[in-house]
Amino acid sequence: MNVLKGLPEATVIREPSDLEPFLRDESHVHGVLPLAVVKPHGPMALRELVRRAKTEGFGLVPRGAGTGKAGGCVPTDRTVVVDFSAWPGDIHVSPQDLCLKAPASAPLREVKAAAEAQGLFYPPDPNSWESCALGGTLATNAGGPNACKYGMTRHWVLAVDALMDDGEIHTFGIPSLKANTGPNLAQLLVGSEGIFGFIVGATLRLTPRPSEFTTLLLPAKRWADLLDLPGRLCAAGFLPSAFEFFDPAVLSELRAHGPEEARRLPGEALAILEFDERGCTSEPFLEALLDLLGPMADGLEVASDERQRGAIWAVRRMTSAFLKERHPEKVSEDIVVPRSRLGEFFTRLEGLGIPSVSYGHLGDGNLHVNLLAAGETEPALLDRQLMVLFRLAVDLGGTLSGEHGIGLAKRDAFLALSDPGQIQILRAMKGALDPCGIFNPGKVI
């Protein structure tokens, strides 16, 4: 592509065979062949990319590790993929400020490890935390099991460094909690999936690392009892750091075809509960929890050491990969339903007759509903099934995405189910911040 000839501080990939790996992320969405892939090594590359994109009329699509699940980083017509995997920068921790600064290219596992090495904790932990890049988690406002107590990625962002329409990198925010100087532009960019500008680095808030963990494997004899538990826990003053679940259908799938440790999982349905507050390993805490659980505590397993804790979490972490390997064309959605309406959601889902299995984050109502037969389902029917699922979540006061984002995969549904006023405002913001429409065109709105 001649318009990228001589691009400074960058590696440019043009061969069609080398571009193929950039057509997909972990969603079911397929992109189109990009004009090129650019790996920028410095700000000069970004400045020149923005200039040429405006002059030559092509779009820029940001990409990190490619682990997203909404098609947010796949190329659309006449676009250049900007791969930030080689973006320079180191991870710096400031224990005095309880914060950490890192480039977008930093693997999330290294960000978390750097905090832990200082006795600190960065809570966001999407299932891909060992392979995803920090930039992608910022762009999508990633979640994970810890969101049950600690919230989403945006709750831990103090400042971002972002490439904007003028081709320059701007810093929005400061490395401190209190900054009340108008609307928070850093928060505007977090979760925006690159449609306003590209995040190239961030300053993240940290907290002291928890020193105690109580991890429970809780089999439920009745699926309905498990659905009532998140609300009961909250009402009684218990706030788990994680509350994960397996519904009867996904549990049957794991028992029949999963690894050996999964085939022995007990219960009609199953939950993993974890607490990390001070005193959670004490007898008074456990006794109060057991009193609340009542008959549900029958068969309860409590991890006695770090090895057992790791074994319990290993089953949860492998569930998505197992289902993907067994059903390569499955579609996994991440709808949200208020805790108080979980029972109603699953009753109505069963009545809809959409074949699915569910697992995920029961503690905050973020449900991974998997349509395992999506690959064999006629596309128009699949689209209708997904729209029915999304509409059910919205009707119950929830939303169609809890942590994966909108990207390309949910764009049509997002536009159809959102308040038109919200879409109008988002498009006005897009026009103001990206008047030439070069940043991740065709995504979200």
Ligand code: 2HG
Contents of the next structure:
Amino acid sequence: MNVLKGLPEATVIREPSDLEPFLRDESHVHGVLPLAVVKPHGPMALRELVRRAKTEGFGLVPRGAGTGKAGGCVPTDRTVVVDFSAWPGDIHVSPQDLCLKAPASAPLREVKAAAEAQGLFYPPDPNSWESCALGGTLATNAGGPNACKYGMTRHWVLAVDALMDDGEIHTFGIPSLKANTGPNLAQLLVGSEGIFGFIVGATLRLTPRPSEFTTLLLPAKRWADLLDLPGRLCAAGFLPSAFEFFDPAVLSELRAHGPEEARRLPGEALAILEFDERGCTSEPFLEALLDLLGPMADGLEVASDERQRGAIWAVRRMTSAFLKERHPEKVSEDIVVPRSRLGEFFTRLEGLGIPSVSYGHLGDGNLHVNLLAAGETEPALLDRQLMVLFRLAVDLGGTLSGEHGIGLAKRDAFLALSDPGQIQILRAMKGALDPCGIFNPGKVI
Ligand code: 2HG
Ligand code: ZN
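Counterpart to the form predicted alone, namely the form predicted together with ligand 2HG:
The complete assembly is shown below, putting the previous chain first.
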């Protein structure tokens, strides 16, 4: 592509066969062949890319490690993919300031390890944490099991460095929790999926690393019994660091076809509960928990060492890939339902007759409702089923995405289900920050 000729500080990929891997992320969305993929190595590349995008009329699509679940980094018509994997920078931890600075290219795994090496903790833990890049987690405001106690990626971002429409990298925020100088532009960029500008680095908040864990397998004799437990725990003053679940259908599939560790999983449905506060391994804590669980505690298994804890998490962590392998055309959603209305949600979902199975983050109401037969369902019917599912979540006071974002996958539904005033404001902001429409065109709004 001629318009990228002589681009400084960058590697440019143009061969159609080399562009193929950039057409997809981990969602069901397919992109179109981009004009090229650029791996910038320095700010001159970005400055030039912005300039040429404006003069030549092409869009820029940001990409981290391509592990997104909503098609946010998938190329649309007449775009260049900006792959941040070669963006320079080191991870620097400041234990005094309880923060860490890292480039977008840093693997999340290394960010978490750098914090841990200093006795500190960076909680965001999307399922892809061993393979995703920090930049992608910032653009999508990634979540994960620990969001139940610690919140989402955005709750851990103090400042971002971002490429904006003038072609320059600007820093928004300071390395402190206390900074109160008007609207928070760093937070506007986190979770914006690159539609206002591209995050190239960030300063992240850290907290002391938990040193005690209680990890429990909680089988339910009746699936419905699990559904009021997240609310009951919270109301009683317990705050699990993770509360995951498998509904009866997912549990049966895991038991019948999953790995060795999954074959022995008990119950009609199953929860994985983890606590990490100081004292959570003490007798009084466990007794109080057992009291609250009452008859549900029958069959409860407590991981007695790190190996058992690891085995429990390994099954949960492979569930998405396992189901995908068995049902390659499946569509997986990540709706949210308030904890207090989980029972009502599943009753109403059953009444709607949408064939689905669920697992995910019960503790914060973030449910991965999977339509396993999506591949054999007529596309218009599938769209209707998804809209009905999203509407149900919204009717109950929830939303259509808890952690994966909107991207391309949920754009139509997002536009249809949002307050038109909200969309108008978002579009006005997009127009002000990206007047030429070069940043991730066609995504979110
Ligand atoms: C998980 O919690 C991930 O396992 C992936 O968010 C869920 O495949 C999915 O939809
Ligand atoms: Zn998830």
